[in-house]
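Given next, in structure tokens, is a single chain: the form predicted on its own.
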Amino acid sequence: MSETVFTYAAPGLKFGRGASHEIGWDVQQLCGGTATGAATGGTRRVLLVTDPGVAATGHPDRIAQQVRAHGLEVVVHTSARVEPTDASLEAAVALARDAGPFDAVVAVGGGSSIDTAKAVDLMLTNPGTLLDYVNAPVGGGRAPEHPLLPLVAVPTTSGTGAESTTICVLDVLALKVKTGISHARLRPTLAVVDPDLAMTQPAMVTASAGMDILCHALESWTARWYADFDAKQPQQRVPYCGANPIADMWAEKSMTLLAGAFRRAVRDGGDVEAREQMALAATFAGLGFGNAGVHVPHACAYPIAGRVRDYRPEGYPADEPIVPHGMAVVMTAPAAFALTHDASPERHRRAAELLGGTGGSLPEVLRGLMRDVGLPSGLAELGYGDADVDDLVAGAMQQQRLLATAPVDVTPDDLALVFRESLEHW
């Protein structure tokens, strides 16, 4: 029997230039509209999670002061790590437990800070270990037993969509694989999207994060249609339910905005209109893929990021190798969408048109955009070669939660072809 039901959910949203200046009031309302706290019997306490790079911009301290001005105590932790690992998340959880208890959590930063805050919130409110909650087969796939604390997500980059989604992404160091925790309770309570906070993004960060927006939109747009899945019982429903009419609307609008703003935002970080449109595109894409799901490019991205050797992109911390998430995702996107084309040719053609393509295929349009915003020319530039393909395939095949959303049944041979065709794009 085929599925007849799809689901849709989203956080509360406050969007616009200057929106971050209202967070004190927002957090106070989520804490009951009063400074009297349930956690300690005294003043309500808020944990603000960020990373050192974002902290240096001054945005987290400003937001913390605004929250304090509303009578709440704020503890600021710069415990997030760019591209979180199980070790970094466990360290952040330990710090939060030592400083707690708390009544709410605020995340200020990119997807790494927001995902760190999600993990901290989960482990402050639920028993067990972090790995218990990591998606199977890497982890135990355990569902949270208790509600989480209210979480306000304040993105400072335009890309990850973490402020809208139920996903926390991390690297499991011992296995050299990127995976995640996925549950509806991880979705932030409120997303506060202030385009002004992204004005300081370096060009490569803008390019990588923008590709994450693009792939979120494209993958949800081309995902398996919700009615093509087998029917589920209520307890079997998961956040990623497949492409559906509501998610389609957000993905389509996101691609339209990207066509007009992406190149401009990379070329001129001070272009206020382009930054605002990129922030809106990221929000729309998050509202889409956070329900429809992503598929092959994201599944391939996890081992690409998890097995990095010595790649250090401009604009990111240089203390250790890293492949930023959006960059890892888009590296295989042209080949991945060539693989999925025959499942829905009209959707792939429509996506190319929405992105400004003039008669070119979707893979051609993607390669042109990658080149225009200065991304690496392929996996070879990130340090990968043909000898790495089998290992990358093995890592991608572990992402069955994502591959299940693909519009075609994906085999190891399919993924091997995708990785080999992604070694060099031009």
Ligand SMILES: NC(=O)c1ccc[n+]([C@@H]2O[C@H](COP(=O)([O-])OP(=O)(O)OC[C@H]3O[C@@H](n4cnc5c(N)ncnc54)[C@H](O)[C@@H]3O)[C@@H](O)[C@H]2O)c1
The other form holds:
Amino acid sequence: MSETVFTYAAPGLKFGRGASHEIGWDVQQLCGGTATGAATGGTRRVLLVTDPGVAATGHPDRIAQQVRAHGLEVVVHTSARVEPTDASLEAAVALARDAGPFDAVVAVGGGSSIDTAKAVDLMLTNPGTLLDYVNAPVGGGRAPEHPLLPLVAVPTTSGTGAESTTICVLDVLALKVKTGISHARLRPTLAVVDPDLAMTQPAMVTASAGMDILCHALESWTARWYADFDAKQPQQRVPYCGANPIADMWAEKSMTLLAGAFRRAVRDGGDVEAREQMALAATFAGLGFGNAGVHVPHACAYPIAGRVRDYRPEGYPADEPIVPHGMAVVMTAPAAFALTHDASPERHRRAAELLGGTGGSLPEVLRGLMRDVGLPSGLAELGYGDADVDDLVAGAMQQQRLLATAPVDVTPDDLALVFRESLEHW
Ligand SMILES: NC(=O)c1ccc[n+]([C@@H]2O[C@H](COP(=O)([O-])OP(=O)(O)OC[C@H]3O[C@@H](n4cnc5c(N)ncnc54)[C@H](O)[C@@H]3O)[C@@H](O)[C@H]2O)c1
Ligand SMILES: [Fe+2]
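Same protein, different form: I have the form predicted on its own, so give me the form predicted in complex with this ligand.
What follows is the entire complex, opening with the chain shown before.
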């Protein structure tokens, strides 16, 4: 029998310039405090998680001070690694366990900091190891038994939507593959999106994170329709239920905002209006894909990022090679949307139109945008060649949770074609 039900969930949201000035009050409420006095029942302790690059902007310290002003104790851990690994998450968890107990967690940063906070929160509240909770087949696919501590997520990039999703993405070093933990309990309690915090993003971070927004919107908009899945029992429902009427609205609006703001935000990081629209676009895309799901470009991105050799993009920490998430995702997007085109030609055409394409196909519109925001010209520029295709395909085939949301059945041969066509875009 086919599915007849779709689901939608989202955290509380505070959006707008200056929203981050109210976090002290928000955290106090979540810790059981009152609006006028210190939290009741002893001093409540808050863990603030960030990364060194974001810490250098001064935002985390300012937010910590403000939370302290509401009578709470705050411990700041600059423990997030850019593009977290199992090792970096375990180190952040160990640090937090030593410094605990805590009553709430605040994440200030991009997806890397927010995902690190999710992993820390999970392991402060639930038994076992991190790998127990990682999606099968890479990990044990265990569901957290206990609720997590309240998590306030404060993004400083406009990209991942991690402030509203149930996902924590990590690189499992021994397997050279990125994967995730996904469960409703990981969804932050409150998302505070203040576009002012995103003003300092370097141009390549803006470009790469912006491509993440774009692919979240496009992949959820073209995902397998929720009613085309088999009917589920209540206990079988997963956060990603396929494209549906509610997720569609977020995706469409997100693409319209991107069409107006993406190029401007990369060209002039000080353009307040463009930054605000990018922050909205990221939030909208997150609210959409966090329920509908993503598919082929995200599945392909995980081995691209996980098997990196020596790529060090401008604007990111130079100590270790990385392929930033949004860059890894969009590299295969033109070929992936050529693969999925026949499943819903009208949606692919409409997406190209929403993105401001004047008659071009979706892959053409995507390549034009990639070139305009200064992204690499293809996987070859990231250090990959024909000889890597088999390994990349094997890594992408492990992302069955994502491939299940694709609008077509995806074979290893299909993925090999996608990777080959993505080696050089221009
Ligand atoms: N949980 C989810 O739903 C989800 C979704 C997509 C991606 N992700 C994950 O998120 C991570 C990527 O996150 P991201 O793209 O937000 O970037 P990021 O958190 O990795 O940060 C990128 C770089 O920008 C710096 N930075 C961030 N904000 C800044 C600011 N305002 N000013 C100056 N520098 C700033 C950081 O220090 C870092 O060097 C990846 O690990 C990816 O897999 C998670
Ligand atoms: Fe993403």
